[in-house]
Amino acid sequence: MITYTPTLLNSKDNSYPELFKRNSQNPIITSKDLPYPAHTIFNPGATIFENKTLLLARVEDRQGFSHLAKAISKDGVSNWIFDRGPTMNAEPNIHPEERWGIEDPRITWMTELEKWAITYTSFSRTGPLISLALTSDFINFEKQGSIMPPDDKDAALFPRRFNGKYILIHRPYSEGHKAHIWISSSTDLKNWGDHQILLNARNGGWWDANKIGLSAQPLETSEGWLILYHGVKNTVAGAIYRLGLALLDLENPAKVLKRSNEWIFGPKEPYEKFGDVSDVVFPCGWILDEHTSIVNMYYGGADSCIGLASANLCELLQYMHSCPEPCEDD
């Protein structure tokens, strides 16, 4: 077992390890990058895309409804190219539950459908649910329709089947009650069964008590599937939006092998404690470059701009081989 040992700057500096490192040039997107008018851009889904960084991003106009923009960079940090209006629109007249937007995207290159997969939250009139479109070149999507009821989202598929059935992540809820991230199975994309909670939100004083959600999709590495997810925490002066760290297994990703019991990354820069919804970091993507493996995680400040940081997955796994198993009675 490799055991992660935090590493001080010298004798004085009893500060945390960072994980995940933040841009210099963060914000890396703002509105005002957009081609068009727009009042924020934040919680964008990514992906390799013609050997580019391709970003689906959701974008918010003054009505206070989101679509979707796609935006593509070289170099994954600057120079980003948009499409002169909105990539992916709500369609209320077709698909009825788009209603009042869609929002916060997840982005899953299916290897037996060779399309893309793009799991997205459409804004009902009862409540947030979850919706499918597919894609082979982010300009023509094939909407799938709403795929859970009200209310759910932060949903990502797996890349591929197991024995047979895909395997969605999604975060049901109900008032009154606490909000788990659950794991669901279908043959075909559209009926979904075998639903069970993945990974349960904790009690008491917990950064994660109550409310979690999935963040970014699931990023398969030779430990495991591992699991980028944010927690809640309602304080007097607020909600805190930070984020921890999963480890499900390979060929059963209903088993959680480890889990984080501290938060790793959270709001610390003006961009993220100060906006339209002030202290959120919220990720919807992350790449792994496979040649120096870094992991770029692409995530909203405050729900008003994009920020990106950056991590070493030998690191992100050795961390995880120091988390204990997940407990049920937290």
Contents of the next structure:
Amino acid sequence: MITYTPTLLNSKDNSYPELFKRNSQNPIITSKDLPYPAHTIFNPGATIFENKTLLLARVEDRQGFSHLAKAISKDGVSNWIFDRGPTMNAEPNIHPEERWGIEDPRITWMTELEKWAITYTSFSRTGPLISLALTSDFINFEKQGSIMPPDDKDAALFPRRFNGKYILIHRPYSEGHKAHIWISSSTDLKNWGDHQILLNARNGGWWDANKIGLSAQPLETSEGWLILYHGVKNTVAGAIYRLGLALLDLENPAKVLKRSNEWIFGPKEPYEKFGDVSDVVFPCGWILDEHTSIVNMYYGGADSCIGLASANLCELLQYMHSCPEPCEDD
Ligand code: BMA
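Can you switch from the form predicted on its own and show the form predicted in complex with beta-D-mannopyranose (BMA) instead?
All chains and molecules follow, beginning with the one already shown.
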């Protein structure tokens, strides 16, 4: 039986208070900001590079194909500096799996390698799959090729090894089945095994029924790895992409400690509700400021632009404490 506990209810006006508050300058980036013609810019990965905020966003051109473009800003909100052209292009001649573009990058600083790992979706002739690239400067990218066959998306690495193994979160999918979030491990970042479900898509009327996927890269906190994920609800008017949280054990990320029952962020503003794909908020990266404890979440709005919403990490963890342990039967 489902017991409903409205954990986020605001006693003052009966509305749900938002953990993540939208920036007043939203959308902070649109395709008009790029120094070259592009249709849309959205779904950015995020990291800190040379003490500045670096976004690596998906840019779609008028052929319908995507490449990645970087944007760097001192305050993480305004004055974004872009490369003159695409930062990372699909290279189907060398990597045939990148035939129809590259999308949705997640960025992880890999302590041992002293490089950033970028896990992104390659749009191959046989469906989306996960590719990996390494970089130390966001100018030169060492493409490692595909690391998971199609259909697979929404992947990010943990920054360090656990018992000698790298760990990847990803979202394989096969027609006619629910899309759950999986976790796998590898000793060389190339050969992956120990595949198991980490978070299951729920059933029936849940906001995250049938299809979920990782959003931003895992965020290490004193309480565990904070996981931001999207849930897709299918309605007669189309799909709605919303966000939830989970907390994983610090030493064993395959163990889920908590999972939010409610979505914590969803499409509300016009730039999230209307665009190429309406009713979508889709973050691929977030950044924690260790001094202020503010988490900046960068997200695609309606597959058309980039928004920023910020939360206090203490409030996020407090909220996680109020959440239940995951329940298999939901
Ligand atoms: C997902 C991905 C995202 C996109 C979202 C909504 O499957 O393709 O890039 O933002 O759908 O269209």
